[in-house]
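Shown next as structure tokens: one chain only, the form predicted alone.
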Amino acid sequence: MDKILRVNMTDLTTAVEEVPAEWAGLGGRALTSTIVAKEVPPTCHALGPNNKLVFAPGLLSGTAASNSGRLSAGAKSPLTGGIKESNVGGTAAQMFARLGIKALIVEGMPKGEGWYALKVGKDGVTIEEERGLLGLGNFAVIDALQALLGKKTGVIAIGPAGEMKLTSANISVKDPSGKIRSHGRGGLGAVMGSKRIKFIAIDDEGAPGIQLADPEAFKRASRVFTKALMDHPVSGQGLPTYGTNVLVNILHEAGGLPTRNFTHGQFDGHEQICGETMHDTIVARGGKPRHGCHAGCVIQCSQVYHDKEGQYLTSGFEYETIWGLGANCLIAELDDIALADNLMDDLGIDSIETAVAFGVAMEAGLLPWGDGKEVVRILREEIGKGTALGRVIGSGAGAVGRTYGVTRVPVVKNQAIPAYDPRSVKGIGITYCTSPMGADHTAGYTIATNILNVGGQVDPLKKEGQVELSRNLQIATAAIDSTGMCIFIAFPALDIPECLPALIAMINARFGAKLTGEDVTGLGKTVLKLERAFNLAAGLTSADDRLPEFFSSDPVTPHQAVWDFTNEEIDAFWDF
């Protein structure tokens, strides 16, 4: 029987609750957003006692379904002021699901200055005072917990950035290799820090496991689904070979690679940081060009990157991080970016928000363009030690812009715009504007259709069809985020007719349900409208669904493209 674990940090009590009937058919993002919308006052301070931090595995987490190991975390975001859901790979989602944990809800705030740890197991959750690991980075925390509690222990933790409640702090989750995946966006690490929880340790020994309503039907659907993932050229070939960093050269050619803090659309140093170069470097140094972020991942777009001496430097080395410090900050040395990525993992800070913040800081003259060594020093000596400069950069691109009077600040709802220029790829601009999460490429990844010709083709430089494209993808993504699936299943789902029905068949076989495609679409619509209603109640308006004005006034090379949507055209997104 599934259960809800509730932790009250004000009086340091815990409870095991039955799953309310209205939550029984929900998982992942649908569940975290439903709980936040119901239990969190929209106007509360995101770092105050009335905010709640919710973790929920997806509907298929813990099963043998390929790529189903995502864990959702939700709360009111201290960065955007609106609702936030961020999902991640690692080991925690599958452990929660095997333990029958539908959701873990953390509420309240401790009195005094003490810090705590949560221990989750088959009998529920306990609270323990924590002293020994305070101030340590994420890698040291995971190593210490594995030594103390065993290699199989699941870990959810915050680094020094979360302890300092920096608004770009993330929540780190241990992956199968003992390294880190991140609930990266929206400052959820600061929310966990405000609850004064350093880590959550998970022990699934004796877990009841997953019961399937129809095991044979599940197996049949699972085989079809996995075959679709492997047959698609993006999920079966491009991503496994070059990782997400395959996109550097593709976006450069399309003129959509934001360069020098979104001044240009192409980067002269693209060959030095692209996926092809990264792949050859990894192979030459004895790293791993393929690596799964959770058990059961068949795409394996992650990798392990070694330094020149053949020693581990970083893993999960994503396109958005490489773009952010590479093209956006003009750093053409891949090893410098990899070291910075490692430091951001250890500090527990969002590598997209922080990379864009560095771009704004370079525009402000705080450090030279292209100076990777100074980026590394600032991460270690300023952000890591909580100096005034470090706290400004660690609070995100918007904070840097406001502090130093920069007007070219690429944010929406105060969240940094990721690695695709919305003037040259207009569909993603609609997603940045309208997503309840703030600027988030994963919320409705129009790059698939605008650039990769997946699911058809919509000209990235024209306005026609972009609102509809973003709307359809955001609805689909909200539903996929609720299943515990990786967003990259969207590639075969858009092109291979058998893929999406197989996904729905697995959900039906898991729960004995009779869901249709329309039901799944309806879930996505419900989630989006629920999240938008929370944001409106929190004080956000349609004026927050806009790109910064420089996108309309400053053409970007090579197409001389500008952002030319009217407010009415953007607002039409919500006509469903």
Given for the second form:
Amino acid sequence: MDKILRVNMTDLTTAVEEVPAEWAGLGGRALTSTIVAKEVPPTCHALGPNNKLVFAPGLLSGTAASNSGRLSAGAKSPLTGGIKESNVGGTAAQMFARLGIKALIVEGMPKGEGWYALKVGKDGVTIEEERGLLGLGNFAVIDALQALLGKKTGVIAIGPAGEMKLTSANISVKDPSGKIRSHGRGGLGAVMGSKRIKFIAIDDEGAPGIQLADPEAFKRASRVFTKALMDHPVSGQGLPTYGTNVLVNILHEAGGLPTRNFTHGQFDGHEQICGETMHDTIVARGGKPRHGCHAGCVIQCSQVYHDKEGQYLTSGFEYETIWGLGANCLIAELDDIALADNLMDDLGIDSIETAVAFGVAMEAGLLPWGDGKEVVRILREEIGKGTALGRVIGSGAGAVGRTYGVTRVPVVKNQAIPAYDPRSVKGIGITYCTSPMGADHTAGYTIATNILNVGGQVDPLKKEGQVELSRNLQIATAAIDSTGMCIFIAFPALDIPECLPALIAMINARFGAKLTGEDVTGLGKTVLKLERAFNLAAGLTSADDRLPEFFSSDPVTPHQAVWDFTNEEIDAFWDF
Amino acid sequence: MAPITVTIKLFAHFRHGRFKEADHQFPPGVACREVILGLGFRLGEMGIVMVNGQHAPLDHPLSERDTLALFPLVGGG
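Now the other one: the form predicted together with its partner chain, given that the block above is the form predicted alone.
Below is the entire complex, every chain and molecule, led by the chain shown above.
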């Protein structure tokens, strides 16, 4: 029987609870957001005792379904002040699912100065005091836990940034190679730090495993689903070969590659940092151009990037990070960006928020444009050591802008805008404005249809069709985020008719349910609306569903595009 | 009529055995389709076709100093 694990950090007690009937059909984002909305007072301080940190594997996590190993984490975000869900690959989701853990809820806050660790296993969860690993980076934590508890142990941890409760702190999850994937956005690492939990170790020895209601139907649907993923050119060939970083040249060409803290739409150094160059560099140095972030991933968009000596430098080296330090900070040197990526993983800070914060810091004159070596030094010596400057940059782009009087601060709901300029790719601007998560490209990835010609075509420079496009994608994404599926299954799902029905058939075969496509869309709508309701109750308003002023006043090259939606047009997003 | 010069940019695996960027000459008003076929591509291989940074249909006529960018179907996020 599936169960809920509850940990109370105020009195240091734990409990195993039955799954309430109304949560039985939920997983991933639907479940974390439902629990946060039900149990967290919206106006509470995100780093206080009334916030809760919730982990939930997706509906299909732990099964043989391809790409189903995503873990959702949810809480009130200390960065945005609204609800947050952030999902991640790695090994933890599948371990939780096999252990029958529907969700792990961490509540309360210890009174003293002590730190703790949680141990999750077949008999539930225990709390232990933790001393030895405090202050260490994520890589050292994972290595130490693997040495102590065995190679197979699952790890969910925070680095020094989470211990310092910096609002760009992320939560790191061990991947199949013993490296790191991140619940990146929204400062969830600070919430874990506020509960004084350094790590969660998972042992799935003796786990009951997944019981499928209809194994044969599951197998049939799973085969169709995997075939769709392999057949689509984006998920089957493009992503495995070049990774997400193939986008540098595409967005440069389309004039949507934010450059020099969102001043321009194109970057002269794009060829030095692009996916094509990265692929050739990885191959020449003996790295791995293909790598899965979780077992069962057939897309394998991740990679292992080596330095000039052929030694490991980083992995999970994504377009958004490379854009953020590359084009946005004018660092045209992939090795510098890779080293910074590795340091950000080790410190446990969001590589999007931090890269954009560096862009604002450069605009403020705190360091020269394009100075990758100084970025590395600040990561190590300032953020890593918790100096005042380090804490400001580690608190995100908004914090840097407010501290240094910068007006060009690309954030929505205080969360940094990622790698697509909303003036020249207008659909994604609607997603940035309206997503309850704050600026988040994954919440409704209109780049697919605006730029990549997946799921039809909507002209990125015109306003027509963008609100509807973003709405449809955000509804679909909220549903996909609840299944445990990687969002990249959306590429085949948008183009191959058999893909989505196969996904629904797998859910039905897993649970003995009779869901239709309409039910799944309905779930997406419900999730978005309850997240929005939480935000409104927390004090956010439609005035928070807006882009910063400079996007309307400053045209971006080469198309001289400006953000030209009226408030009414943006607010029409919620008419569903 | 004098030929026009068009800058052609290729991306991802389209570069293999070809080039990254090159100027080619064509008759005025040549359609993207003819340029693509002339480079030895099949039309079905095309993911994104952009002229001067904007998506263009295959029958779009090219002018002097246009930039034609060709991408296979790729993506990320």
